[in-house]
Amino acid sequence: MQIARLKLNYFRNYEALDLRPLPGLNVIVGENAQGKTNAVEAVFFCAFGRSHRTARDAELINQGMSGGYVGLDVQTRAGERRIEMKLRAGERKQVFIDRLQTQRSGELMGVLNVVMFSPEDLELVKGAPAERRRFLDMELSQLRPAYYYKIQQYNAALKQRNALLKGEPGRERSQREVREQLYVWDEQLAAAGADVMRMRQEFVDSFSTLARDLHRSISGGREQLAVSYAPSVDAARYGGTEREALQEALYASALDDIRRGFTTMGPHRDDLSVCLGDAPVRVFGSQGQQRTAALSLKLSELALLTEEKGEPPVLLLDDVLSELDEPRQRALLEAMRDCQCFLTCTSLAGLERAGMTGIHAYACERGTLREL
C-alpha cells in the first residue's frame, strides 16, 4: 500500500501542498513548529477520519479561513483509491471515497491502513487504560470495519444509560423506577458489548505472540513480554456467554451505578495487560523497558496488518528516531524495509548514522515542502 499523491488546501499551516511521495522512505526535515507533523497528521486523518492530536475538526482549518481540504490517492493491491476530506467551519466534515460522498464514517475504515509511531507511544504502556483501549479500537477498526460500527453502537447505548443514571436536575426518582428503566439499555449494552469483547479477545490473541517474539528479538532474548486482554467483566466468573455475563454484571452493579451516576461495568472499562514476566511494565518497568514494550506492540500491529491485508500499511514516524537507542532503531529499520514510510525529524544526520538509505527528503519551512 502506497500513497501516490497528497494534496492539501488550507489544512493547518499549509495554504497549498501537492506532494507526490515515492516508495520507500520519505523524510520531512525542518525546525520545530514549521508543519512537519501537520503533513503526517493529514495522512492519519484520511485513514481514520479524525486527527490524532485533536477531536475538533475546526482546529485543522488554516487560521482565518472558512474551510480546508485533504485529498489522498493511494495505490493498493486491489487498485487505486481516492480519499477526500472537506472541512467547513461550523459544519460536519464531508468524506468522499473514490469521489462518492460517504454517509457513514465507518466506510473509511480499511481503505488506507496506517501505523503511526510517535513519542506519545510510551503512554500506550505507562498511561491510563483509556490509551490502551484506544489502541485496540483503532487497530481493530482497520482490520475489522464491522468492529467500528459495533463499538459505535455500544457507545451510543452507553451514553443513553449514563444519561438515565445521571437523571434530570430537580427531578426526584426512586431506585426502583430507575432500575426498571435500566433493563432496556442493559439489553442493548450486553448485546453490542459481547461482540466488542469477542473481537478484542481474538485480536489480542493474534498479536500477543507477535509482540512476544518481537520483544524477545529487540531485548536480545533477555526479557519475556506477555500481553493479554483484561476485560472488566470476566465471563468465566459469571458463567455462560459474554452477553449473559455482561447482563448479570450490569444487573449486579445497578445500585452502585445509580449512586455514582455512571456505568461502572462493561467494555468501556477494559484494559490491556502488558507485563514482563508477571510484573506490569507500567508499574515496574524502567523507561527503557517501557519503550521496548511500546515498540513491540506497535511493530506487532504492523506485522498483523501486513499478514491479514496481504500488503504492508503506510508507516508514519513522527520525530521518534531520536527517542530510540540502537537496538530499537535496528528493529524499526527492519520493519520499514517493505513499507512506504513518512518520517519527520529536525536533521538528516541521525538517519545517516542509523544506516538508512534510499531517502527521499523534503525541507519543511512555514507550511511549505521542497525537495532536497
Ligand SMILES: Nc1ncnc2c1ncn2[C@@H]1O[C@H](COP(=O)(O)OP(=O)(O)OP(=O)(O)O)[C@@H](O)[C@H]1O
Contents of the next structure:
Amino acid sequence: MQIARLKLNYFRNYEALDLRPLPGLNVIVGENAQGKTNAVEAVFFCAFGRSHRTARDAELINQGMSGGYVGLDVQTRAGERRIEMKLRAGERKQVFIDRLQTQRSGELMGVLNVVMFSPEDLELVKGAPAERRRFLDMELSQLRPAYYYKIQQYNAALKQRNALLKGEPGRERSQREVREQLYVWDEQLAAAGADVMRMRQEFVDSFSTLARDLHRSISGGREQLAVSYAPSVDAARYGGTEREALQEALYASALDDIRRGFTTMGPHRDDLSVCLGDAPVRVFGSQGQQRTAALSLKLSELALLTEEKGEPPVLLLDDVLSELDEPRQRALLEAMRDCQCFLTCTSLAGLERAGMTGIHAYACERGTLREL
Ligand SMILES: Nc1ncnc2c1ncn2[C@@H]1O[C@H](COP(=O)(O)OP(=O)(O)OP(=O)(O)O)[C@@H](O)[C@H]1O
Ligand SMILES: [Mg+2]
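Moving on from the form predicted alone, please list the structure of the form predicted together with this ligand.
Following is the full complex, with the preceding chain placed first.
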C-alpha cells in the first residue's frame, strides 16, 4: 500500500500542505514542535477515523479556524482509493471514501492499513490491560472490519447495562427489579461478546507464533516470547460455548455488579498475557527486554497484516529510531524494506549511522514541509 498524495488544510499547525510522498522511505526531519507528529497523525487519522493522541476531533482543527480537512490518495492492490476527512468545529466529522460520504464509521476500516511505531509502544508491555485491549481492537478492526461492528455492538450493550446498574439518582429500586431488567442486556452482551472473544482468540493464535519467531530472532535466539489471550471469562472453565459462559458469568456476578454499579465480567476486562518463558514481561522483564517485546509485538502486527491483506501496510515511525539499540534497529530496518514509511526525527545523522539509504527527506518547519 502506498500513499500517493496527502493534502492538509487547517489541520493542526498546517494551513495548507500538498505532499506527494515517494514509495520508499519518507523522512520528516525538524526541531521540536514543528509539526512532524502532526503529519503522521493525519495519516493515522485517515486509517482509523481517529487520532492516536486525542479522542477530541476539535483539537485537530487549526486553532482559531472553524474547520479543517485531510485528504489522502492511496494506491492499493484493489486500485486507487481516496479518503477524505472533513472537520467542523462543534459538529461530527464527515468521512468520504472515493468521494462518497460514509454512513458508518466502520466503512473506513481496512481501506488504508497502517502500523505505527512510537515510543509509547512500550506501554503495550508495561501498561495496564486497557492498552493491550486497544491494541487488539485496532489490529482486529484493520484485519476484519466485521470485528469493528461487533465491538461497537458490544460496547453499546455494555453502556446500557452499566447505566441500568448505576441507576438514576433519587430513584430507589429493588434488587429484584434490577435483576429482571439486567437479563435483557445480559443476552445481548453475551451474544456480541462471544463473537468478540472468538475473534480475539483466533487473532492471538496466529499472532503468537509470529511474535515468538520474531522475538527469537531479535534476541539472538536467547528468549522465548509467549503471547496468549487472557479472557476475563474463560469459556473452557465453564465447559460450554463462549456465549453460554459469558451469560453464566454475567448472571453469577449480577449481585456484585449491582453493588459496584458496573459490569465486572466480560471482554471489556480481557487482557493479553505477554511472557518471557513463564514470567510476565510486565513484572519481571528488564527495560531492554520490555522494549524488545514491544517491538516484537508491533513487528508481528506488521507481518500479520501483510500476510492477510496480501500487501504491506504503510508504516509510521514517530521518534522511534533513537530509542533502539543496534539489533533492534536492524530488525526494524529489515521489516521496513518492502513498505512505504513515514519516519520522523530531529536529525538525519542517526539514519545514516543506522545504514538507511534511499531516503527522501523533508524539512519540517512551523507547519510546512520542504523537500531536501
Ligand atoms: N490545533 C492546532 N492548531 C495549531 N497548532 C497546533 C494545533 N495542535 C497542535 N499545534 C501545534 O503543533 C505543534 C506540535 O506539533 P508536533 O507534535 O507535530 O511536533 P513535532 O514536530 O512532532 O515535535 P517533537 O519533536 O517535539 O515531537 C505545537 O507547536 C502545537 O502548538
Ligand atoms: Mg513529535
